[in-house]
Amino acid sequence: MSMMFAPRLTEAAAPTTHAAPTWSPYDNNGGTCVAIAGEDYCVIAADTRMSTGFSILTRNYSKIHQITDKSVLASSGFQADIRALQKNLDARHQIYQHQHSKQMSCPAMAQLLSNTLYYKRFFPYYAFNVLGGLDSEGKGCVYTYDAVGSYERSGYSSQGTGMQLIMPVLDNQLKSASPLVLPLRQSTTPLSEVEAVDLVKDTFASAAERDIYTGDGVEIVIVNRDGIRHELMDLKRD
């Protein structure tokens, strides 16, 4: 009984393979953002390291952007997209001020940010945002987002490369209000302003030990009835 063999492909007839393209319109410049809302304050913080791959581009880059007197945005991800997003929000807010002769409230800014991100959902801003500030009643508020505009208000949140390290600590210490818990609790944390700032410093010092994209320094912005003030704290530089 004769055996049948498939014909052998010659080199010219062999199928050609193409290397997968390596170029991407996005980059992840790393970094971590945290926000905590209290009864009459909000603390927003982010580290100052900007990286690409295993290279540090700068050790002194601010990831925090003040939009209004009571709204502050912290963002992690692709810094070129983040800068474009910040310029877009600034322009929209300026138009709002001309039309209404007042600044936009933090909840209104949260909705505007959601709409802006969702509008770009087919080619999204590679930006992961935390918006913090004071609402119309003077209470602290924190809004956390995904890349295409889905958001929720909570007592605290974190975004960025150190989020997986920081969120378990915040969950353990703050016990945020949950829609699954009845009766409903307030979406603010029970900490005082000083305690919240100390907790933020502790979480960043811990995250910098494990996350290579978080480090060098942490910029802390505190929003309260007296206005906005800034603090800086050094982190690991290796």
Given for the second form:
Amino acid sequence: MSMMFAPRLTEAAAPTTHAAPTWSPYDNNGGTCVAIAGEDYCVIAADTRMSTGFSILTRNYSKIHQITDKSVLASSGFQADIRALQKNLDARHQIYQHQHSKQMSCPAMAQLLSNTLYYKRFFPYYAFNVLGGLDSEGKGCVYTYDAVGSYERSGYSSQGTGMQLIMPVLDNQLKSASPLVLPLRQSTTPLSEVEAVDLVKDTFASAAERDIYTGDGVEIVIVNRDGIRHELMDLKRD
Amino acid sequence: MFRNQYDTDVTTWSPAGRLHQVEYAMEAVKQGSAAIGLRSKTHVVLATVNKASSELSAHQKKLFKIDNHIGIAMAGLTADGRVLSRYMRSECINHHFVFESPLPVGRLVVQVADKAQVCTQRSWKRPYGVGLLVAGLDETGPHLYQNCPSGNYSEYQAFAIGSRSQAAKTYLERKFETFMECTKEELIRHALFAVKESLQEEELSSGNCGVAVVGIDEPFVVLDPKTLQSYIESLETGKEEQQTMEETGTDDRQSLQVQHEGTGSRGISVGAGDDSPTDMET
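Coords for the form predicted in complex with its partner chain, given the form predicted alone:
Full complex below, order starting with the chain above.
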């Protein structure tokens, strides 16, 4: 016992080295999120698998969170951080509603999310977010984020473990042609809500083939002027 | 109230064992325009008299939503009331963040009371000059509480505070035994009658009163002027119908007539012969 308390003589001489970290405050629970914005709708989707390492924790976990009547947040990454982030945004939204007697618009929520993420710049939320909804004019909007709050509004986006598989497909289907390429192509015909939902289902089915962290099911949320609608589709469970 | 030589500080007792500053603060509540609250088994209704300080200005906001299940009506220094409502909202949000459940009304009321008490025992502070009627719903059902500047609080079946509240209280004392079984519409009508008593000569309209309701599965909401006006009008038609019923003794034809006269009151049943006569007025 006394040996434990005796200081080692070599300690002062040896240069200090960082021990390999044995514990990480973060974990990656996997999964993929996608959102597509239309003329008057927005489709937000995420798979329902929650994993850790090579194991599945549950096949039925929702990564999607509705914050306001017109904004829906889908996040993949570390679900504990994501839950805390969702609760934080909910509380901030409550305060806003008390002060302004109305709900936050989607662009306002987008800015709030960015600020909330950057607030923890030096111990970030391990959350890869996609915010979707309708802006103040009723047009669909999608905002995509990195872990520390850098964000951009775009027509479509994906985040998470299946992002690398899905994003090129969305680019191919949805990105407008470059005006430099000849012959000049007309701007792409607007995607209908049904077409967008079908595209999302196809992308998830494809991602589930090769990404081990994506599968089990996909939860699809559609926001339009009539309100918010949910759909569920099964995915491969392997 | 006359000046005393022991009323300079809130931390000075009078020989009679009173804190005059606290009592003066309660006087400020009595000077404010009236606030009324009443509850049934399923709902709690708050009503306020809205007095504009001049013809040119809008009236002060006296009904505040604190959370989906709690709201307040205030009488007295509304600025102090705003500060307290900010505190109450913050407490509700924090509680919900930690426990993911609504803050029980009684707990919030005690927290506000303790906050008010602090101001009665610090020489560098002054008591809050506002009385609150806290209406809320939790697992144990609907509740109505009053918070005083003194730091006291108590639960009520029905109550009124502010100027000319005695008239409203007299009405409530007459009727309160029927409140538990009232529907939401009946409860709102009782509240409006009580406000009428406080207004005395003035005519009741959506411009000089406010009403808020909270109920089981119904979040706290302040009624918009249109809805409020239709409730006020239903008071009139209810009274007319009362008189015609008493005079002619018939019911159906008269009540049908009255319902057509009623201005699109969203199907609020104006006692089509079903309501007991004691509902409206004795």
